[in-house]
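As structure tokens, one chain now follows by itself in the form predicted alone.
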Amino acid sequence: MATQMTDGHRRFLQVLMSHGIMEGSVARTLHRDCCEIHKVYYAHDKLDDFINVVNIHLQPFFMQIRKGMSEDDGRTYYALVNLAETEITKMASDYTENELELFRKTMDVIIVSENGFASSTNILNLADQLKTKKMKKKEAEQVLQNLVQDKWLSERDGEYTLHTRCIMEMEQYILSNYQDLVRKCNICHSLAIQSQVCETCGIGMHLPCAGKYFKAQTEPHCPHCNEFWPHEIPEINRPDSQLPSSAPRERRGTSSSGTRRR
């Protein structure tokens, strides 16, 4: 397989890199519009091995493309992760420390919750906890407000949970601190924070993972005990290689994007 960082290579990093994460389709389709105006060789199903080419020459800058997956409809994602910093002090440069406070209790509170959530009246309730300095309400919901924006959560319906791009950065440090609460997924073997779990011998799989596994039995069983999986199965969306797309603009900014656990 060809090394050689290309033009078309760079301008793919470049757009990732202003949006931080983005989802299979759209980086499907900037594969293949920056392989066409820099002249460089392009095939569909080649995307993994362009970006691995991308992320031998990120290596010295300890950055890498990471492949990962959404817990809610399991569509595919990738996102642009630094390596060398791998607990929540990466993101020190964005926020204050009772900020930075506050998104760590709040990921307690949503991975030792039942179904991988926390809601807004328990994490409002959190900023009057501080340590580091206490947070007014209104303060607390705009820090909420830029987590979602960062993608370092996801909100629905007063709902927050670890978004995407949060568990593909921040995975490791996440199985280090929470190692006797968070378990992989039995099928991808991912970090599982939105799960269904077996009540026999306490198997995880994420939603989307369970919903493909369970798509063609009529009585689901456990992959690993065998004994009757008693969760609702979950349906599964349309692949991303189905939806429609477009690439993303090159310009500064953001870009959007029954359960039980234990």
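Numbering follows the first chain given and starts at 1. Each form is matched to the other, and the largest set of C-alpha atoms that superpose within 1.5 Å is called the rigid core. None of the values given here were measured: they were computed from a predicted structure. First, how it differs from the form predicted in complex with its partner chain.
- Annotation for Glu36: C-alpha shift under 2 angstroms between these two forms, rigid core superposed.
- A displacement of less than 2 angstroms separates the C-alpha positions of Lys215 between these two forms, with the rigid core held in common.
- After superposition on the rigid core, displacement of the C-alpha of Asn226 between these two forms amounts to 2 Å or more.
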Second form
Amino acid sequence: MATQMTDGHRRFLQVLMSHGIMEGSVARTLHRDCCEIHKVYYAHDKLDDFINVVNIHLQPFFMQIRKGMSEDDGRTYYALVNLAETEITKMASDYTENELELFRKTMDVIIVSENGFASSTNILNLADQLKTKKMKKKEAEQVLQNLVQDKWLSERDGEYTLHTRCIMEMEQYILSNYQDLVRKCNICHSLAIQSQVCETCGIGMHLPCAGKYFKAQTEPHCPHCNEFWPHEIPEINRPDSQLPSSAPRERRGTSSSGTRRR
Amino acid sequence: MAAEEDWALTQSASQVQRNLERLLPAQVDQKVSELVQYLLVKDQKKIPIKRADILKNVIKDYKGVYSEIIKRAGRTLQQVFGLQVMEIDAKHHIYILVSNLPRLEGENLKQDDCTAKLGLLMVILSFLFMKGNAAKESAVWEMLRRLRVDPGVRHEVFGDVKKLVTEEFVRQKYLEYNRIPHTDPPEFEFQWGARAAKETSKMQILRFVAKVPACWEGWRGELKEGEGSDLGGA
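Can you now output the form predicted in complex with its partner chain? The one shown was the form predicted alone.
After this comes the whole thing, all chains and molecules, with the earlier chain placed first.
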């Protein structure tokens, strides 16, 4: 496997960066096009190897193209993330101190909540209690809009959760900062912001993971304590979910060592 | 701030080397990474990057090896990302990142057209703001030409650049395009449009322009008066 960066790799990286986050099938098309344009060796199932080449060169700069899963639809996404655990580096240069404080406090609420969402009312209250500098309602609403546009938060029916891109970017940060307060999916073992939780034993699952695990079961039971699973099982209708088992389904990184069957 | 900048930049090559020897390679590498990320993040938002901000926000105590850090960061951006650091304002030292990959004929890999247009608009708005909110048409074209966007040449992303800037952006109220009185042959100038003064994207420009040196003190005062206030009369 060649480990040199080519213009094909560079173009892929540039386009990925301009999108911020890219869905799997779009990334595959981009891979094909970049290889075609720059006459680089192409194999349709070697996207992860292609990305690994880029990652080798990004490593000294604490950046990585990471593969993740959307908690909403279970699809694969790719994003360029920075690996520093200790700060919200990427945001720091775009947001003022009190805006960052609002974001952190919103993240606190989201992570501790049952369903992984914070209501806008809740967030506006937080804005009023900021230590750095209080924020008026209108300003806070604007900040929320910016955070959604920048893909740190996503909004649904007036409630806010962490965007897939944010989860991918900040997974390490969240795991080390929140530790026992965060939930991990019982199926894929990755960070779970939105989840379904067993009311008896407390284990949680991503909605798409629950959808796949309980697929076509008439009486779903908790895999841990065997109690009846009390939640509505999400329907999984994605073509992606029919991928053959040899496709690596890791949540973290793109190394192909060890595949996991879901 | 200007004095610190000058000091950092008048260090001779041998002085920089000596300063470098006093630091751990890991420390310098860390700064290079930070600068690379900083430049990428700013550029993704289409905000031109000021050297003063680089020194203040990233370089900090490593000013003595500034030239080495920026050199390595530039090299990384070229080798890994195919991006080049380009100065769009030599007087105030303002940079953007430009792709040095071969240009494409077809549509498939372009950035979203909207994003690209917004980027172009931001560059123009920033330029105008620094020129005291208005600039001659010729100055704007000259600046754009340095970015390989030529109003006389059909651009693969923007198409008819002159039309986009003088018609579309004007119609959308991002820019104003006014005839300068008493000029013959008629000359025109660009100003911020009413929409530019009210939109979110303007806050991004303002945030960066708000740190502009003391000669813009008047503008900075205006910014503080009202939260998210528009430029009023701009």
